[in-house]
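In the block that follows, a single chain appears as structure tokens, in the form predicted alone.
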Amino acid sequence: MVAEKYPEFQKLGVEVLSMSVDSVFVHKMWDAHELSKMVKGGIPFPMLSDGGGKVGSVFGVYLEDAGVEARGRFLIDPDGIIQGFEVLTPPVGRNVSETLRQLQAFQHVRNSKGTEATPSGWRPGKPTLKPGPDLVGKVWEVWKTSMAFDK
């Protein structure tokens, strides 16, 4: 649950917002009667109401016929550009640890000013890729080295 891992998001300098078509009153009840029993103190970040699905429509998650929004996660960089997203149907939960890993990877690439890329499953401290002509045909070598780190 994002609320449980919120301190980790804060350490990364990430702002978390949740949004649904539910009213602020429904959010208050949900927090008071459900979420606060799962996370001490309840949700530590803003829960926004998107009555009518205007924001959800812009992001492509508002299901107009049902009047609900699919579960979406959008990673937006400091310049307001969506760097990653995931949309799931309600029966499938999200993986918050993977979200944190992706945020770390996006921040690493941003901080490198594009001189580095992160391979699949990358974590801080693991090898990165250096995009350029010398990498062509050799990605497997870096990947193999990166996988050896996991053992």
Second form
Amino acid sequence: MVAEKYPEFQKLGVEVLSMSVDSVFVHKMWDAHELSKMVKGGIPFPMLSDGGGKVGSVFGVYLEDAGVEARGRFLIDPDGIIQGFEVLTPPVGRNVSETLRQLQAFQHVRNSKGTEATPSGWRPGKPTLKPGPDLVGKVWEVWKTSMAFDK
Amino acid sequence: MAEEIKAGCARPTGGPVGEKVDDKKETPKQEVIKEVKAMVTVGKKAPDFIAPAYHKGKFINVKLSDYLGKWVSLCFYPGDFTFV
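Given the form predicted alone above, what does the protein look like in the form predicted together with the partner chain?
Zooming out: every chain and molecule, the one shown earlier first.
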């Protein structure tokens, strides 16, 4: 649940927007009658309404047959560029921790002005790679596959 | 940033704004080969849109481009009162 981890998104300076085909009136009722019982204070970010799936269609996540949106999650940088997305069919939920990890990695790369890259499974504090001629064929010396996993 | 909207009887709706992504390019020789599916791509601009929203007791209009300068996590989901 993104709402539960919202303070961590805020810490990273990330704005959250949720969107479904439901009307804003239903959003209000869902927040009031269910979500506020799961998350203290209810949903802290704007819940957007996409009646007819017009916006979802443009993002390629509107499922026409069912008339709903897939679980599409887009990470958009301060320049409005999509840095990453993930799209799941409705029955499987996302992993918010992975979203936060990706945001931290994209922010790290952006702050390094592209001089650093984050290898598989990177988390803040783990070593990054500095791509360049000297690194070619030498990644194995500075990075071990075990670093991709959290113990 | 986001102006409040009045709740009337009509269901507020929004939609994409700005230049159309799937603008049909003029192809003089061949007539329509395939429907160009507007697909978003990493490394490309997110299509701008405006949409009504519920936010902490208020109904507002949200425009994606108002968030330029900030990171945004945009999350679509199937529907309110569903289970995952």
